[in-house]
Amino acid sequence: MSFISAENIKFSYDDSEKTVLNGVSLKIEEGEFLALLGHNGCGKSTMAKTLNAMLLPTEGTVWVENMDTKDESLVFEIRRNVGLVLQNPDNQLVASVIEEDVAFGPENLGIPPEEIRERVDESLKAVDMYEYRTHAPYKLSGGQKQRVAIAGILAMRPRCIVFDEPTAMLDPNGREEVLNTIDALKKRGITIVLITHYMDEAVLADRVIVMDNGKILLEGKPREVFSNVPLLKKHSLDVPQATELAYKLMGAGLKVSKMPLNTDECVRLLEEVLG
């Protein structure tokens, strides 16, 4: 069985008659980097919160390592395995000193003090924030705050981290810091689920799922998904800038053998077609 498996998930908020998730099924393998895309209101953030039992499906089942998220006795273990990093890091920082903030999760797990010290140091080093361990969070940049929030999740030793638009509030430097951190975590074998509006972030993933109106619209490797430019545009969804340019070149009558996903691939394409 897959590490995380969602089976025909439906979800509606109590104060709304609208079905936010409408029969979503997906599987996430351990060690995979999955990007979840879609415009505002499509259900992707709601889906993210069902993966660690922050939200429970109205219908259907989410399994995390064979644990049903609706089983209240397993919620603690599920959240230990699947951490969630939110869009605004200020919503996850709870202490006035960085190392105390990172220690908050392990303390609540009942970890012995000496091991907490080890976990805090290890997690801050993993996100390149160890030298700031005695600083106050409010003195940090947005990207640094987000890395501290990630360290706080790492200190709980999760096997999967779900990132809900972690770069949406950051400047380009902050985005790069967080993406470099996500890449380092992926190389350590941690399962990554990235919810994002940025197509250039999605192309870094092993697999992409595109959601629309509470359902899965497309699923596959980045090149497979972003080759469906007409379908994505029909649903008011973006594609990477390199892919957009190639699509326009095709519309102008130029032959494009393969849709580029990034700047380097786009340069090679232009050299090929413009010769």
Contents of the next structure:
Amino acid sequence: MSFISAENIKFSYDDSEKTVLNGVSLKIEEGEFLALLGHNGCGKSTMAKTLNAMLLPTEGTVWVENMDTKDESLVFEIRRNVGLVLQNPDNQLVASVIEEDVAFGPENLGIPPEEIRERVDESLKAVDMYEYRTHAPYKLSGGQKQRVAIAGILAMRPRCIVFDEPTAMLDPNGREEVLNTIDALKKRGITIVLITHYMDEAVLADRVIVMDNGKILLEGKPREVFSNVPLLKKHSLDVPQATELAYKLMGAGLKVSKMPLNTDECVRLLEEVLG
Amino acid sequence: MIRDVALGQYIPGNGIVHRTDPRVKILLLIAFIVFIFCSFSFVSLGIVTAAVAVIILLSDVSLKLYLKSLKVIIVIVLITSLLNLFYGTGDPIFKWGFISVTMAGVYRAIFVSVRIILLILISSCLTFTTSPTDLTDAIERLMKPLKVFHIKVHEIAMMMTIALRFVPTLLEETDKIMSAQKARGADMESGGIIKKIKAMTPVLIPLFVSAFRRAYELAMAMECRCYHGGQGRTRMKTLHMKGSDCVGIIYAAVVLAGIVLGNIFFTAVI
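What's the form predicted in complex with the partner chain like, now that we've got the form predicted on its own?
Entire complex below, previous chain first.
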């Protein structure tokens, strides 16, 4: 059985007729890096929130390991295992001192003080914010705040972290900091689910799922998914710039053996073509 | 500029007052407030003034800051002592029309102003030397016995923590909204006070909406981190009583003894 599996999830908010999720099934293996793509309102954020029991599907079941998210007695066990990092770092920090904020999660879990200390130090070092531990959050940059928010989740020692558009409110520097942190976490063996609408972030993942209208549109390795340029365009989704350039060159009669996903690959392709 | 506003004005330091357990500091503050109001003779008042002065000198905070905190209340001190001046009974030492000043009135005025000044100094000393988080922590722990009366101690402390956390965030946001409204031609500087207050509406409404949105998101983030109230919750930083805390308590006891003796052996003037 997969680490997380969602079976035919349907979801609609109480006050609306519209179904946000329309029968989504997906499996997430332990240790993988999955990117969930889609434009605004496609249901990707809602999907993310069903993975740690923040939202319960109206139909279908989400399993985390062998725990059903509908089982109320397991809620904290599920949330401890599947952390969720949200978009706005400002609204995720609880305390006025960084190390105390990171301690918030383990404190809620009732962990003994000495171990909390250990976890806090370890988490802050993992996101490279250890030297800021006694600072106040409001003096940090957006990227630094988001890294503290990640440390706050990390201190619960989750096996999976779901990132719900973690870079949407950050400047380019902050984005890079957060993406590097995510990469480092993946190397530690933590399962990553990254929800984003930046195509070049999705390229970093092992597997990409594209959602549209509450359904899964495409699924596969980044290169497979982004090779479907016409389909993605039809659903008003972007592809990475490098891929788009290659696609246009293909349209002009150029032979492209391997779709480039990033600038380096694109440069190599052009060198090859131009001889 | 607006971001530098520090609530409670905590001044980091490493003196003995800073290192004292915040719970002990709060209790000592309460004790000293009682001492200040229970000093009835000049000797007692002198003892408590000296005791406060010693704490202030030990506090590792510049005296300028204490003077600054007094500046705010100087008017209140003047008005209350002036009123008390005419309050006393007995033989007038000065009479002009229906106004008469007695010796008792003079004493009363001195006592009242000294008391207010001491009160401000000693409470400033607490906020100067204790970080807001330590304060809320200490309040939570001190109020723990109130749980018997079904008072939600943990929730109150959590609300204080969150409020303190969001003061700078919301100040910054106010700044931004004001700039945004000014950019659209909003006039916030001219006119009388009523007009100025009215001009704040387009700032306050977005601020409130945003505060609610933040509250909603924060609640979600807290739930993601398994928050479920105070039950079964542990703390990273546990407060322990140290030697310096005992020194504080002994100090308060000595001052108390001095005041009691001062009240018994010297005539009460108030």
